[in-house]
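Below sits a lone chain in structure tokens, taken as the form predicted alone.
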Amino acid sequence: MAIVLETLFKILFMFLLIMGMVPALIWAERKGAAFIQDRTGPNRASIAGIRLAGLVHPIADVLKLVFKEDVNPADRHHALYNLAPWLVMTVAMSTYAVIPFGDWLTVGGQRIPLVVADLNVGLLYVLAVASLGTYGVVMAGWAANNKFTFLGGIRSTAQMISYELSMGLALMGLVLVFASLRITDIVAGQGELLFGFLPKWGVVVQPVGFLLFIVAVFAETNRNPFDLPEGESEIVAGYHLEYSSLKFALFFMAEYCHMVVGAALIAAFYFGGYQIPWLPRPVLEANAGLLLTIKLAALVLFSAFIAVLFLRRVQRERGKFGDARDREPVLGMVFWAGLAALAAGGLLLRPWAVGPVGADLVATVFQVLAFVAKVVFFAWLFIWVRWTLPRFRYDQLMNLGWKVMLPLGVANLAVTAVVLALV
């Protein structure tokens, strides 16, 4: 029973992390695109007149898609047409099962590893499950009985075959370096130091592999500049052209779930996962009181600074709009002032005197926060790249995959093997 509860807790954490980031990423995508293109972005939807800089729009989008009419093509394959969006979403949510989001959590004297399934072949599981997502895309393209959706499915298949080869070769270099297919072993190995000062992260020991992997992840998630299966300028909307309402919402959410999982894989394989540079677990536990005090003090100062900025905005823009938008800076000031007050209250509890049990918990929290911060950064990188680079032509996509990345992957693997044999 205890094992079941532990597993459910870990599944719930990762599920909430991914699904919680989906609406946040949708908002960040739309506002980030607006920022890059020098425009305002979404700011019209409101609740009781409060717009919150467009944060209400993801809620409006969900309600719109749920209650929108579900229009289905007449000549579709009923079973496969209905199954495809659920398959894509299920695959997107299943990949995270082997990604560790922390070292361990001690409960009742028992150490609980913070990974849903610590498989001996976790790396192979990632490659196997990720490739299944293409079946949903191909299924959607074929079952809709539309030439544009069919072309999108075919493009997705060719893209997956081309870039999964490079992804596998990039990861094989990591397998040689860390001598394990278990992702927890790979992440734990990145907690070591090279030459006594350089973190042994995957990006340090496999820089070429990192470049190959991140490009392949962009291709696997069908994000710009690799969104050929959806190329609006060529095939209207690609494989999901004939989908509407909740089915389209599933494809839409699956793309952002893939972004979060892709960001988590980049962080785990090449940026230490939950590891904090120069602060291994024993150091975190030994200095937990000091680190917690510094963190709370920094949170007090930062939150108070943001609250003061909101206060100045309240004074500067009083009565500017003449409606509920005038109250939004007040809400921001109250939120950040409340956060500063909570952090100050935490300092009154004497965090520097935390005991062994508290030190263990603090170390776990710091590691989980480090992992989440890396995931958020790389998720934003997906958005940044999408609105910076133009879409490839299809021949350019294939040339990059077969004539550039594949030879580089083979060369990187050969050089890694030779260096390890010599060193």
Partner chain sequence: MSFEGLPPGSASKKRSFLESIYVVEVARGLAVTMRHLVGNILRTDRMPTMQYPEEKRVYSDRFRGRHRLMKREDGSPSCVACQMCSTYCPADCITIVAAEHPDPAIEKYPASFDIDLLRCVYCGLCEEACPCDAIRMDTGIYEIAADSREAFVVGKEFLLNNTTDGTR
The other form holds:
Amino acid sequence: MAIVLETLFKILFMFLLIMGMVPALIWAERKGAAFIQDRTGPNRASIAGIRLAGLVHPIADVLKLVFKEDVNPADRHHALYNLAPWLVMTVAMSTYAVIPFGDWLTVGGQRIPLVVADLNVGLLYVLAVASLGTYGVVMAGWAANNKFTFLGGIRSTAQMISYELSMGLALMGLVLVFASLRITDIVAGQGELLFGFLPKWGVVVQPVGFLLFIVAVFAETNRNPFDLPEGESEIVAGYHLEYSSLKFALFFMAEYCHMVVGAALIAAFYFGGYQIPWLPRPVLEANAGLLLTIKLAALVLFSAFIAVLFLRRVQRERGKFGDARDREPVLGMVFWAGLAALAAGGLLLRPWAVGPVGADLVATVFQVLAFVAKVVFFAWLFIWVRWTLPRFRYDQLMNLGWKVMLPLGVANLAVTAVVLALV
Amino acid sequence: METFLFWFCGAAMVLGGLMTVVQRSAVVSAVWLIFAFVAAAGIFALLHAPFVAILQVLVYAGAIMVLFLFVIMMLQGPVLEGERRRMKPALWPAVAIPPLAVLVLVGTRIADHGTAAFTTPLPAGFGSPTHVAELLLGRYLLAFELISIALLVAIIGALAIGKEERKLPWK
Amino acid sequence: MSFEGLPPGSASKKRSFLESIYVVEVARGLAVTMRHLVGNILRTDRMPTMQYPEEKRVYSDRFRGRHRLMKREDGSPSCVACQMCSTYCPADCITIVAAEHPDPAIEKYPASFDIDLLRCVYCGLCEEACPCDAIRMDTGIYEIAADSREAFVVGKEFLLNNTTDGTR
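Moving on from the form predicted alone, please list the structure of the form predicted together with the partner chain.
Time for the whole complex; same chain goes first.
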């Protein structure tokens, strides 16, 4: 019974992490895109006149999509048309089952591993689920009975077949190095040091594999340089053209879920997952008090600094707009000052003197935070790349997949095997 | 729990297989076949062979069926109803041959060895990637390599046939 | 591979090895976008975007906005219904119905003077054609919106009460 309960809690944590990141990523995408292109981006949706730099927009989007009419093409294939969005979403979410987000959490003297399902073939599970991901897209494209959606589905299959191979080959190099298909083993192996000073991260031992993997992940998530299945300029919106209302919302959310999955995979396979470089678990636990103190102090200083920046804005922009927006800098100042006060309050609790139980908890929290930070960075990388690179042409896509990435993957695997046999 | 899952996966698999044969639209058939493959993977997982279960999804449900769908969709295009054609009544018994063959195989196995073969405990590490790799690259190495050569020959043959310049009606 | 639509020379440009492996060039591109992002976050107020309904662009005095009809000192329209503007109008958007003026010194006056703002191309030729400076486009109004096509056909009374300062 206990194991069912803890698994449910772990699933809940992962679910909340993803579902919390999706609106944040949508905001980051729109605002980041705007700032990269020298625009201000969305800032109109407001609650009682407070706009919060567009943070209200995701709520407005959701409300709009929920209350919109669900328009369907008349000649659709009913069952597959309705199944497709759910399939896309389910597949996007199920990869998380095997990604560890921390070492362990000690509850009542028992160590609970922080991964939902510790499969001994976890890495293959990732590949298997990724390969199922294309079905939702294909079904959507075919069942809507529209030439544009159909072309989007066809493109998606062709792209999937081409890049799945390179993804698998890139990961096989990693499997050779860490000698396991279990993702927890791979992440644990990345906590070691190479030559005594370099963290043995996947990106250090497998740089070519990392490049291949990140390109393949971009292709699998259908994100920008590889978003041919929805190429607006050629096939309108591709596979989800005929969807509206909540069904479209599912496709939209699935795209961001895929991004978070991709980011989590890159972090887990090539950037040490929850490992903090040079701070393995025993060191973390031994110095938990010191680290917590430093962390809280840094938080105090940082929040205070941001609060001061907001204070300056409050003084400079007094009565600039003449409506509720004048109160926004005040809100920001109060928020950051409150955070600083909270952290300072934490310092008063003498964090440098935590006991062994507390040290364990602190170490776990630090590792989970490290994992989340890495995921956030790589999720941002997806957005950043989208607003930097143009889309590939179809022949370029196929050339890159078959003539560059596949041979490189095979070569990388062979070189890795030879080097490992010699060492 | 395991018994329930077994019957669940088994029923799903049989349903998937039946629907694959019964459906008129080739694309829908393919989708049911994927469903059957995933159910089969569930049965493999229940038989303590997670590696084979994952490979079942990765290779059959993932890679091969994507190719199948790709080809079917390229040839068939967006939603089209297949022709309504009835099977000749004389051929109906043919449908029963594959399930009967399986029943006979399992039946002779039980008659020879009794049910003991199904209930003996499994050796440690059974079905793990290491176990499969040892069998594949040890005991069955020759067969494994011969099959890969056969597949290579098939690929080259397909390329050779596909590459041939054909007379097209509009040329 | 060659494409016919490309300007001469662009397809034949030889890429260096570093350019052809993409990685370095992608990193350079990412640096460019990051520079814009950070620069814009640090100096939000210097962004060229204008927050339109709150802030409005200041146009030159010569900007041709919505038309107005000038008045004589007694408040009647200066227009003498000579049909010059409607004849000259390239968009054919001015409709004038003339009537005899009670004052014998003035020949005619416009019984109705309609402008279809949806047809108007804001070229200003009516201003130039007018012999008695009765029509001007100096109101500076450019926010011309309505809920129906009929509402865009504005009549004499409306045009007479258009003012230069932008208020109605």
